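The chain below stands alone and is given in structure tokens; this is the form predicted alone.
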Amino acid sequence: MTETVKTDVLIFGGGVAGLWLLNRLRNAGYQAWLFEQDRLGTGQSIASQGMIHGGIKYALGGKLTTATTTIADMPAHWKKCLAGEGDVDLRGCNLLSKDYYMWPRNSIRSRLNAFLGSKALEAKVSTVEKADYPDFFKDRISGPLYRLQDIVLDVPSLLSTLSNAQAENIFSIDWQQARLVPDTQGGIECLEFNNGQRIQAQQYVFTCGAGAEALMKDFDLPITTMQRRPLRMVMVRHTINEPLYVHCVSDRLSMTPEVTITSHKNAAGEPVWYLGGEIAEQGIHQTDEELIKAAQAKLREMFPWCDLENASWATLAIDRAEEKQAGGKRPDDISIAQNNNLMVCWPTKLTLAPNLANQVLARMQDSGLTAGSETPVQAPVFLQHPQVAATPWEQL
């Protein structure tokens, strides 16, 4: 005989949208459920590097931009919660550095861009006095160094703390033996489980990336069309102790920062450069071989100083999912595509994951989902929970 539970929310992706939206909805009172398919943060989440920005590198050359204007209250956002004083409690995150900063190298032109850039957003970008240089640079470069609002996270340490909050909310799902029916209206009637148990919420919320694509394809589900922008990020292991948070202005009018680097370790304790920006996205067009060749040429360029002669390279390739642009350009903001009681939605950066949950939450209320709507009920037993998934240099 087949059973039904009744809640409120179902939410599809466990990266840190989803995570991020799960914690929102159960701090709100709302009785919400969330499924991931593979381990949490399998994708675009843990092949982040991890950075909260503020827009400056949207804002190279002076101009204010609508993602610049978008993102750029999001650091001071989540220093709150690092706090314990946000929306979602953020203790126990491990932040790799409380600092970021722009190096417009020695070029006048690359100067000049970080020099427009840091104008335009004035007080959240300062100076750096050459006593104050982090010990990378220190002694080693002649300036300008700017510090930026922005921080870095450990995204494995955030994936974890946003799930062992909800930990018991949290399943796996194996769409061989499950499928979403879907209702005459174009939304959702329920998730059903081949061994005849169903989920019926009264909202659900696809968060899972490149995932809702073949989600919306598999069940039918006509409610929007995606888009891909591929990276081709560059990893490097290497033996400089120290850690490196920078990004370093192009020679070029560009509104991407020339390569954009963050420091990590691997399980061994061993440190690992993880370099996106312009190196990345000009990446695609190049053989694995011919991007690592590039990098080292532009590391031994940029930083003379540094032996790297016997680190370890590897790419790492990545599918931004992201709603469909007019001319695939890259989205200024969150994206919402609903229909009836589904919600496809894209963060289209770590940044932006607390205001996709604030806008989902506002949507719900809007539409007369008030939080406690359904009396609290325990999950099917027969479901498991997923662990955090490994970060891509552990393989370096």
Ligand SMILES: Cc1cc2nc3c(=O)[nH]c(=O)nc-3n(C[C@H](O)[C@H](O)[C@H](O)COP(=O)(O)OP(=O)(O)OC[C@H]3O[C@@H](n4cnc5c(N)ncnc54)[C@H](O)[C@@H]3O)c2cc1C
The other form holds:
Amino acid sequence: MTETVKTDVLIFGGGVAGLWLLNRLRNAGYQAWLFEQDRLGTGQSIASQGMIHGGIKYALGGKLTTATTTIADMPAHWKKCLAGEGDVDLRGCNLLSKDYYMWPRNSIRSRLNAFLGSKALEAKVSTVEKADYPDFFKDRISGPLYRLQDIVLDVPSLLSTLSNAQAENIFSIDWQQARLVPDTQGGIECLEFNNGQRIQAQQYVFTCGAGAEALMKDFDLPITTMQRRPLRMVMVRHTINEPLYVHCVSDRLSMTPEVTITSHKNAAGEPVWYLGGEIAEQGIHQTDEELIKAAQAKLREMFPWCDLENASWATLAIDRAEEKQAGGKRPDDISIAQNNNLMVCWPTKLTLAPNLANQVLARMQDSGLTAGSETPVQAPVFLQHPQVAATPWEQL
Ligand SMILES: Cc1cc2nc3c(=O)[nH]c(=O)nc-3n(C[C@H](O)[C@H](O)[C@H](O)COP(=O)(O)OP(=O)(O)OC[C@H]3O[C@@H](n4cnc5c(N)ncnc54)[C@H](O)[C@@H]3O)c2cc1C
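Swap state to the form predicted together with this ligand from the form predicted alone:
Below is the whole assembly, all chains and molecules, this chain first.
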């Protein structure tokens, strides 16, 4: 016998975008459930560097772009949430670093890049006095070194904090056992399970990262198109204890730092550097071996005092998933494509997840979907709850 349960919002995809949105909607009084097909954060979120950008990366050429201004206030927003005073409570999330640095290397042009970038965002960037250099750099580089307002989060603890707060509202979904029933206006009528149970929502939101493409195709919902921008990140397990959070600025006039480094720990508690930036963009054209060789040479050249003789190296190929842009360019902001009661969303950056949730909420309110319109109901009991994904460096 068919049983239909009604609710306000169904979210599909439990990366940072979906989990943040679920918290935001529940905090605002909406009845919302999230469905995840794998482990939470699988794909981009768990593989991200956890940097909450203030936009300097986008101002490296000295120009204030839309991306720079959009992102400039985000560290302050996240800091409020970490203190339990924001729109989502992040008090369980670990801060890996309260500072992020920018190191223009030795060439005049890279210093200029960094300088122009810092002028464009001068309230958000400060020059670090030699005495205040982080231990890794103390007495080892001549400078200049800049401190950005960016912070670095431990992403597994971010995902756990967001999911623990809503544990009873997050479910695993097996698409062999369920399907989305399209309505006649290009939206969705309901989520239907093979056992006959149906869930009908007023609003459906896809926050599936790269999975949105298949979901739209499988259920014939061609409301927008997606692009993938590939990266090949490098992971280095080593024995250097001073953590490192730095953009090494290129001596070419590029918007992307030469190497962007964050520090993490593997499952055994050993230090791991995670390398992104230009090296990861160029890495897509290299084999694993070539990329690792290039990374080894780069680190040797940049940090000649580091002993990486016994380090372990690995690479990770991963796509950034975004709404399609002309020429495949990086989007400047979040994307929401909407058709009837369906929104397909990409945050573009982990940093922008709060903005994405605010804009989804605003659109729902504009269309008259107010909190509390559905009386709370129990979710179907046969559904399981997913775990958070493992980091790519856990086994390194
Ligand atoms: C290597 C790398 C480093 C990055 N570093 C940073 C950084 O330091 N700072 C920053 O701001 N941004 C960073 N980003 C960007 C950031 O990670 C992404 O913008 C963000 O994580 C995207 O989150 P999401 O929730 O949209 O997607 P995802 O994290 O990809 O999550 C999608 C979720 O949906 C699930 N899913 C997929 N298909 C379905 C389906 N059909 N049904 C149900 N569930 C489904 C997946 O299993 C997954 O859990 C980085 C990205 C990469 C690739």
